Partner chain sequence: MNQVGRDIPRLEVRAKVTGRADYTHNLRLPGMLYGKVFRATVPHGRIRSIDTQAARELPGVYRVVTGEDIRKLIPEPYYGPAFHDQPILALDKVRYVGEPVAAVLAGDPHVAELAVQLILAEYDELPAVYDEVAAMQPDTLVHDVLRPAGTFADLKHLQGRKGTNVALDYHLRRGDADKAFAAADRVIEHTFKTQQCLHLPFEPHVAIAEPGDDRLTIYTSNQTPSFVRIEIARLFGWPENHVRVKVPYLGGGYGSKVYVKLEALVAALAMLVRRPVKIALTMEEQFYMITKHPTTFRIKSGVDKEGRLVARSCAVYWNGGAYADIGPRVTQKSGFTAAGPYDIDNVSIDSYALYTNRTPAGALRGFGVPQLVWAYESHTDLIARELGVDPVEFRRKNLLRDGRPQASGTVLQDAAIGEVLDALAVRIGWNKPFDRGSGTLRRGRGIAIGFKASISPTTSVAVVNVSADGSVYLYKSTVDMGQGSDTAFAQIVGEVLDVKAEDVRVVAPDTDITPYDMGTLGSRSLFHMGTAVRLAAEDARAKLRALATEAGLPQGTNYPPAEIFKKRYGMQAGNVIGTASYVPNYKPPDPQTGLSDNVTPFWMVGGAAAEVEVDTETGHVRILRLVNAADCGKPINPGVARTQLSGAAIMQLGFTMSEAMHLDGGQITNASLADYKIPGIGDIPPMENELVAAEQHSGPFGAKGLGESGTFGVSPAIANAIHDAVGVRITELPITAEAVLRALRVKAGQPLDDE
Amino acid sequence: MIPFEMVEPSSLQEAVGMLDPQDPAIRPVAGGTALMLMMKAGVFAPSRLVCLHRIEPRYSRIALTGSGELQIGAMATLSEVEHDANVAARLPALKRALRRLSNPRVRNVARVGGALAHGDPHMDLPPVLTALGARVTIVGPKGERVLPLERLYSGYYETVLEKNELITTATVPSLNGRKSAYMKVTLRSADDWPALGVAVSFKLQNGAIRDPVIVVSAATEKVTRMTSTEKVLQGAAPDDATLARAGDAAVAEASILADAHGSAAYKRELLRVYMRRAVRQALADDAQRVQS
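With no structure shown yet, could you now provide this chain on its own, in the form predicted together with its partner chain?
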């Protein structure tokens, strides 16, 4: 490893100022769990790391707003989110996803901002939070902007963030009775990265699905919202026939890639099956209240 500079600004504004929009060798570091692996593998050699550990404590807070939205500070650790009482009570799909995300050692160190900004399509938080309708607040030299999470990702390991922008908060709206689920398919070992992720959320009105959000990850280049599949589900009763059609639609819609986890043909079959299973799991909502 080549020596590099490590700076520890004590405010978010200062941190933004230490980043450089032109220089890819300067990057923010949160938990470092992803960045360190890239450095060890030689794919990233920083000249400067801007460590976010000392920025204002409010960026680590997890709080409920008056309107029932959950605001998660970008510097909250994944364990803090996992063990948060509001998450357990209000967002069971998120809690469940966190409990199977890597292992406690990683969760104790990794931060929400890192988990969202990294852009690896295999990660768990982006699909589940996208399905839950989350927004991210982004701060740069010119001020603040807010994006729906699904618009953050532009490609494989690529986001729309400028090199001198930081995520400060992820805001998750109240479920308001929406059903939700995230299913992660690991193939090679129980703690493997997923070969496929399927996240869903929808309302159930008079036995019909309303306003579904369907998200596919891991098998695709980036976390992808499945709008055609959503149309198939909109207004339909979640019976076997509908779910089979939704599975077919998802397979037709998603660009599934082959990789070390398996062939594209196989992952398409997984998608067909897990499309159905994810909706079924969301419907079994009561059963999904996980014990902490």
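Same protein, different form: I have the form predicted together with its partner chain, so give me the form predicted on its own.
The text that comes after this line covers the one chain and nothing more.
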């Protein structure tokens, strides 16, 4: 690798000040699991890495707010989120997703902020948190802004983050009875990069689906909210006919990309099937919790 400078600021504001929006060779690094792979492959050659490990401890905390929202610090590791008691009790779909997110060695190092900011559509955390209605807090030289997570992604490996902005927190609202699930399809091991990811969240009132959120990833160029598919589900009973229509609607709506994980035709068929399965999984998980 080409030599580079490594700096370790002791505060978030100091870290922001070390980033240069005009110099793409300067990058922040948290866990570095994705960035180091890019460097080893020669895809990215930094002039400076701004290591975030010494910034304020509050950016590593996972805590409930008074309103029942869960605040996840950007510097929390994926393993810390996976094993957090509040995540297990309040966001079981997130806990299950993390168990199949790469392997324990990666989860012990990778940080929430990096997993969200990297912009790789194959990552599991962004679609799950998007379906759960998460928002991110972003800090830069101009101050702080809050953004729904679904608006963070603008294209393939692209986000709306400025080069001198950092994600500080991901906030997940209380489910308030909403059902949720995330399903991914891998070609090799269960923790491999997915060919398709489908995350769902919805209410069930009087036997009908209300306010559904459907998110597709991996097969698309970015984390994608499926608004037309949501309209098919809105107000409908989650029976076989409805879910079949939703699967067809998702295939018609999504712009599917072919890659090493499969052809576009193959991924479209996966989406048709797993759209239905994700909704059923959310319903089944909820029934199991009630019985237990």
